[in-house]
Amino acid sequence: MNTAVTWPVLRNYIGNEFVEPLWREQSLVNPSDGAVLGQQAGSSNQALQAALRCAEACHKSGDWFSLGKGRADVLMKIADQVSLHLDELALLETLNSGVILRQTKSLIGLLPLIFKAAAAQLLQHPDCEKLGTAQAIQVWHKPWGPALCLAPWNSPAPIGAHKLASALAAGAPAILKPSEFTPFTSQRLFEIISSCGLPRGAAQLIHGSGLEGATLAADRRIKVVSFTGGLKSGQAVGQICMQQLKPVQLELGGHNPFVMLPDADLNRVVDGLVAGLTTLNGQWCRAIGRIFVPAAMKATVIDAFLQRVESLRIAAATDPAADMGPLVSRQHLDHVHATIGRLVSLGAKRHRSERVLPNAGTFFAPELLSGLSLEADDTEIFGPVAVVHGYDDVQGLSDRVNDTKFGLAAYIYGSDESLMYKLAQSLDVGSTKLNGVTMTSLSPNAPRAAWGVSGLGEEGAFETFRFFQGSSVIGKVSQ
């Protein structure tokens, strides 16, 4: 274990107190070298009930919502305190997830901005608006009630913080459940938050698996759920919420298209492919899944990509020169291998570099598949693997790209800007980036939307803040 960080002990945070969780047999290891970091933590039913009681009591008392704009002051204090621990949090995220330190530093650097942005939403959009010529009509934006925030394992701190900060800004007492596989940054975040003056039950941390998440989501005291994760888990959460017709926000996967137009620059295309398949080690919802290239360029693109992979430094995530680290766990590495094996059985051909990977850890070099029909290419691998498809004519290309149940993100490379915009407008996806692949949104104020099975609802600084609130209109009846 790296001695530059004090490793947090996993504990639930319930009613403003840290309490011992349940301990499970499965070890949590550093995916770069297999060193044990701790044991997986869960929560008893008694702990879940205690957290639910505290959240409900906080909501009913109004101890948090009634602060009004004062909630922004607390969020700003959290932002200031978090900013003092960015290097520590980034290292924790790297050691636990396997994401290279350069990327975790960039993502963890967003945490203070996330809490400040949530505070700004509260100040820009007050709890009560006045309508009418005499402003006699009040429109109250009130929290639905206690909120459940379910965060994934691939980027736990930024995604969990976005949900938590938005719920708190909206006035909703929030329970955060991070993934059982990457819980350590959330733990440290709550150790920081615990000193920032939140009333009892306003923010709570529960450790556990999907079982604990489902139990919380199904409880009638939880009034709203925000989930980021895989399709199957998201569908299960959605079904639970639909039984009670409670609002649910689902940000799920995406088998995202990457389109190379005939006039695209090859080197720039390869840069984009590498970025799309090495960011978060290929384990992100907006990663590249399907690649559409002119048929005559297909072999050239594959060869150029593999040559670039040969030059990548795939090493321990703490290596400052690393371009890519390991996959998050042995379990996920096995999943990627099994999914590729299934696609090969359907006719896929693997295109791999001959590079030697580190012996220790769960490393996997980016690779491409070809030879699959669009019908067979319907699986989000959630790893550094994408399927290449050739096309002969730009006309009708959008129909081929749209031939999928997913609709999260797309990437288009070319020189003719008008053609790129025209193609982008025809795609059924939440966002399309032109001549670039990045983790961050095109604008801090842009919504993060999803089409098809890639999600339900929109995320964003305003969108997620407002998601946790409902409207209540009050006014005199005109005589």
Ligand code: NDP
Given for the second form:
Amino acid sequence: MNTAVTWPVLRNYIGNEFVEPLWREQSLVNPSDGAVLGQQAGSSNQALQAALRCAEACHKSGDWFSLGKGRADVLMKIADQVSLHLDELALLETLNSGVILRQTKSLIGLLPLIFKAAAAQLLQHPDCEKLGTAQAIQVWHKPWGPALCLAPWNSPAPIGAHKLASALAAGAPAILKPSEFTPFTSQRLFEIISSCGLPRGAAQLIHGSGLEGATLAADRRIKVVSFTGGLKSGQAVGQICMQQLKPVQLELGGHNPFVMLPDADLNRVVDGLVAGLTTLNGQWCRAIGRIFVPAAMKATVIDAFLQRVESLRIAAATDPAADMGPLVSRQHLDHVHATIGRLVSLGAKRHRSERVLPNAGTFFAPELLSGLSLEADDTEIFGPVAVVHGYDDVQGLSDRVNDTKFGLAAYIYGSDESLMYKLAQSLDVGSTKLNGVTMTSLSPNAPRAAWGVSGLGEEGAFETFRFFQGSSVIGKVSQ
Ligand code: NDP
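Can you give me the structure for the form predicted together with this ligand, which would complement the form predicted on its own we have just seen?
Following is the full complex, with the preceding chain placed first.
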């Protein structure tokens, strides 16, 4: 374990007190070297019930919602406090997830902005708006009630913080359950938040697995659920919520297309492919999954990509010069190998570099597959692997690109802007980036939308804030 950071002790945060969780047998290890970081934590049913009681009591008392714009002051205080701990949080995220420090620093740097953006939403969109002139009609935007925020392991701090900050801005008491595999930054975040003046039960932290998540989601005291994660778990959470017709926001996976048009610059294309397959070590929802290249260029693109992979520094995530770290866990590495094995059995050919990887840790060098039919290529691998497809004609390309159940993100590379925009408009995806692959959205105000099985309901600074609220219209009936 790195000594430059005070390692947080996992504790549930219930009713404004830190309480011991249930300890699981499984250890949490640093994926860069296998060093034990701590034990996995879960929660007893008693702890879950206590958190639910506190959240309900906070909602019913109005202790948080009735602060009105005062909620923004608390969120701004959280932003200020978090900004004092950015290096520490980035290091924790890196040691726990294997994401390289350069990337966790930029992602953790978003945390204060996330809390400030939530505060700004609440100031711009008051809890009560007036409609009409002669007769004042009040449109209240009230929190549905206690909110559950379920976050995945691939970028735990920013995803959890966005949900938590948006729920709090909306006036909803929130329970955050991070992934059992990456709990440490959420723990530290709550230690920071605990000194910021939130009323009892407004923000709570529950450790545990999908079991704890499902128990909380199914409880009638939880009135709204925001989930980011994989398709299967998302469907399970969606089913639970639908039984009670509870609002649910699902941010799920993608199998995102990267389109190289015939006039694209090869070097830029390779830059984009490398970015798409190394960001978060290839484990991100907007990673590249399917690559469409002119058939005549297929071998050239694959060779150029593999040459570039040779020059990448794949090393411990704390290495300041690393371009890429390890996959998050042995379990996930096995999952990536198993998925590739299945695709090979369906006819895929592997294209791998010859490079040697570090001995310790769960490292995997980016690679490409080819030879799969579009029909067989409909799996989110969630690792640094993408499938190459050749095309002969730009006509009909959008049909091929759209031939998938997913619809999260797309990337188009080329020189003819009007052709790129035209193609982008025909794609059924939440966002399309032209001549670039970046982790951040095109604009902080843009909705983060999802089509097909990539999700339900849009995220975004405004969208997530409003998701936690329902409207209630009040006015005198004119005689
Ligand atoms: P999972 O679906 O396994 O888990 C997501 C969260 O939900 C975790 O906290 C998990 O707990 C919990 N959970 C799992 N099953 C249930 C259940 N039945 N009921 C309630 N809670 C449950 O996702 P991963 O952590 O593996 O994350 C990877 C996935 O997330 C990928 O598919 C990726 O594409 C997607 N993702 C989507 C994003 C988007 O914005 N669209 C952004 C980032 C990731 P635990 O982990 O402890 O089991």
